[in-house]
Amino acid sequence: MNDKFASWPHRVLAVVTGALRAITHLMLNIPERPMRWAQRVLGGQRIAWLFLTPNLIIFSLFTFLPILINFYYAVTGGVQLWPSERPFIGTENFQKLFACDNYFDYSTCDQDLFWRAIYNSMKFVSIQVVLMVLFSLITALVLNRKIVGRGFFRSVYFFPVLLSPVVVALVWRWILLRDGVLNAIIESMGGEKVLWLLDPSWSFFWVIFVTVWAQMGFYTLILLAGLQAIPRDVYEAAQMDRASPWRTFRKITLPLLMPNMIVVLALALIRAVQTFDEVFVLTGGGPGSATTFLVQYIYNTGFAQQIQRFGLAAAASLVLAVVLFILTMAQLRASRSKIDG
């Protein structure tokens, strides 16, 4: 009797296993006939398009279609969201953006905030990218040396890249608030509180600092890979010739690292022009318009104001797209010339 009841779990397990095998066999063999038929109809070379079709549909719906809609909004006016209710106005939105008496004085422009955003973006990019490349290069050079805990420090510098930009900005906002951690430390040392995010100069400084801190690990990794790809015998030959460290860096390391430097510079430029998340959470574009960049202007114009001017925001986004296209083409040309050279 006991043997009879003891065999029941084995029987149940055998039935379940057999059912799973049958279902798996059925699922694997169902697509076989349609795929053989598709291969006969399309041929061996064109059947690849059958596998690409789902991705092409997704890209068309969520990438190409929004781009076409954006072009349509840029040449239409009104405040209506539905495209059929928007009147065609041609290039009027672009004319509003570029209507200026003096392009070097944004207060004379019809859309002065747009030009203030361009001025802020140019200032931000010129400072942030230089500091990004500089600190990434210094960090990569240090982490490429034989130091204690090198693997640990490599992980530490790359860790901020794994965090969401919103999380990074929230953490630093918590540190920089009037009653935040940094002011608490200053007060404990006998100092006075500083309004880090309400002073235009300080807020611009902290936006640069936070973005460099958050993104530097990614570019450091690229430069570190380039440094490790340089043959060691080149350095040994320089050491035998008694070349100084600075001469070795200038004549050997920097030229051989230049392809990676070009990639880092181009990626940092494109990323800096598109900066939005950290600034939106950290300062919201303020105080006033001190940290309002081009993407922030597009967002505010299209969604954050009481009167949502979708056409003007779409036109500004196309201006940004042209800038990004020029930067991308410059990066590709520089990379190609470096490879050919």
Second form
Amino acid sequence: MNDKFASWPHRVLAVVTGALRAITHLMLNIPERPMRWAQRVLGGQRIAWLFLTPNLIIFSLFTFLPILINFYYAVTGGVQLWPSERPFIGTENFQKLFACDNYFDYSTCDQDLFWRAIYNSMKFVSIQVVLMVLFSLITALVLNRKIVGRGFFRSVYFFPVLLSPVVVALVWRWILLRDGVLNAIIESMGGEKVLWLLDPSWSFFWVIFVTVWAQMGFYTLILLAGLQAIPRDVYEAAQMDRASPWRTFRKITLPLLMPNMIVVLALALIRAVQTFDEVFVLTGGGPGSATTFLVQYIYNTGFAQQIQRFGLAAAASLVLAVVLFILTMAQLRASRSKIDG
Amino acid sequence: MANRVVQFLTRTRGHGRFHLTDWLTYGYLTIGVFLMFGPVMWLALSSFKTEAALLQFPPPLLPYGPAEAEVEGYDRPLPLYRVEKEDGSETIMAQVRRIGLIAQMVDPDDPGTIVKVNVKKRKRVEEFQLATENYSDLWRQFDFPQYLWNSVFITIVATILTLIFNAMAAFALSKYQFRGRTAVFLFIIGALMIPPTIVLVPTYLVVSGMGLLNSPWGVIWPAIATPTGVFMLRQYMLTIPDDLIDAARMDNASEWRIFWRIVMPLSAPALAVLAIFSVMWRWNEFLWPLIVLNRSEEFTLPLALNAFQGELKTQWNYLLAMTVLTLLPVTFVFAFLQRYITSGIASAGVK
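Structure of the form predicted together with the partner chain, please, following the form predicted on its own?
What follows is the entire complex, opening with the chain shown before.
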């Protein structure tokens, strides 16, 4: 009786390990014969193609083929998804996107939301990336000091990076509600309630704050790795020469950290241009279109609205692709000149 | 001033004395702990509050809620109040109804007589209430088990396939000399430069053309060939000595056996890092599932959360509990495997 109860975890364990062993056994033996045959046919080195096949098929189907189709979508119209049913309309999609009386006033544009999204994205990227790099740098410098519990503090700053963007957005939505804890704190200090996410400027602020909060730890980690790679004796030499801390920072730390800074800057830029998840759940792009960014414009145009304007969405994707291409090239150039120089 | 700030930021050598810069450092770190952990802690605490407690303003820190009592002669439990009597003493009474500034109250021990009390003379009785039903209801009333299963299925299957397919590609690119190797490598690395956000529409076409819309496979297939994964594994496999493989060939092992029995086990550390990342990516993914999965029975947890909060009247008590359950697995993975994660990021810049 007692024996029966004692043994059931063992039995479960035995079943699981048995199943795993069987699966690995099958994975080893089923491809064995076809592989030997392929080896005879292809020869020793060309067998590599067989190993590459699954990956190449997936890359071709879901990355490279879509790039080609994207161009086709951009020059066709209609609401059909299937390419052969879409009428060719040339550059009409682009003309539509770029039809503006005055480029500095998006309300004069045919696709005013597109320009609003571009303007919002530019504003967002320029502020967010600066803050992101700045706070990651400060945090990395602080964590690089001789402190008690560095591992703990490092994980504290890193923790939000692992959270789902949706979770991040909900965590902050809950705080920023009208009757949320932030308003409670403000009221207890004698202030008045603020409708954080219904005010355009405040919601823009919170979008920046929340994305920096969520992603900062990742860049901090890269910068920290760079700081720890700087040899100690360089600092000791600077101390011998009685260099001031500011001078030491400017002449030693910053230049030696530059490669990592460039990586961080580039990754943060490319990521910021593509911001979607957190903002979509936090503000939904609103109030109005105050926090609608480029990727959300693509999503709204192609997928969220009743009439799915795939052509327009594809054309906007190409604009985004051009932006990302320029940024990536700038990064490559910057990192190369850094290595050469 | 600038000197001070920088001194604080760059000093790496600590002496015995507790300097001003140390105060600033620990101040910054303490604020950091509050700012980084605080919001998630607040969410977790709130998820244990009853619906009534969640509506209170200002919100109580701990899950306290209004106390209620069953009173004879009344169908519903009545809220309890601490009432100040005229002689200054206090009793606990239940409120029957409130009309303007007057509340009609009864003593629970004497349900017959109704006493009229000015609303200013009464205060709610609060009691500690752990609303575990926020969690247990999820399993019974909602499709939560379905969402959980969808997320788990996508995460596990995609991770296993990612590991096998990427390791195969990495093996081919690191251990064979064949014509076109460089080209293939560049082809795969080139995919790194193409973020999924710019090919949303055509990838949607491909997936729908394959009949994978509203199917977990529509999320799994596009995700499993990750260029970062191939790159990471290839760099690691380059360090495996060729002699081992040559020795196995001498013993007439097939190439597949070499891959499965020698290269895979030896790449275990790199595979572990990739596995952790893959689990994180798939568990947290949002935009692509949002496009591919439109039927609510196929929703993953992030999609369910998004749909739940978008409803006209958000049921925050369930939403909060569901959010906590969504972040729990990631938190556990982080707690136990953070060394792998941080070293993986620091060395490869993977995310």
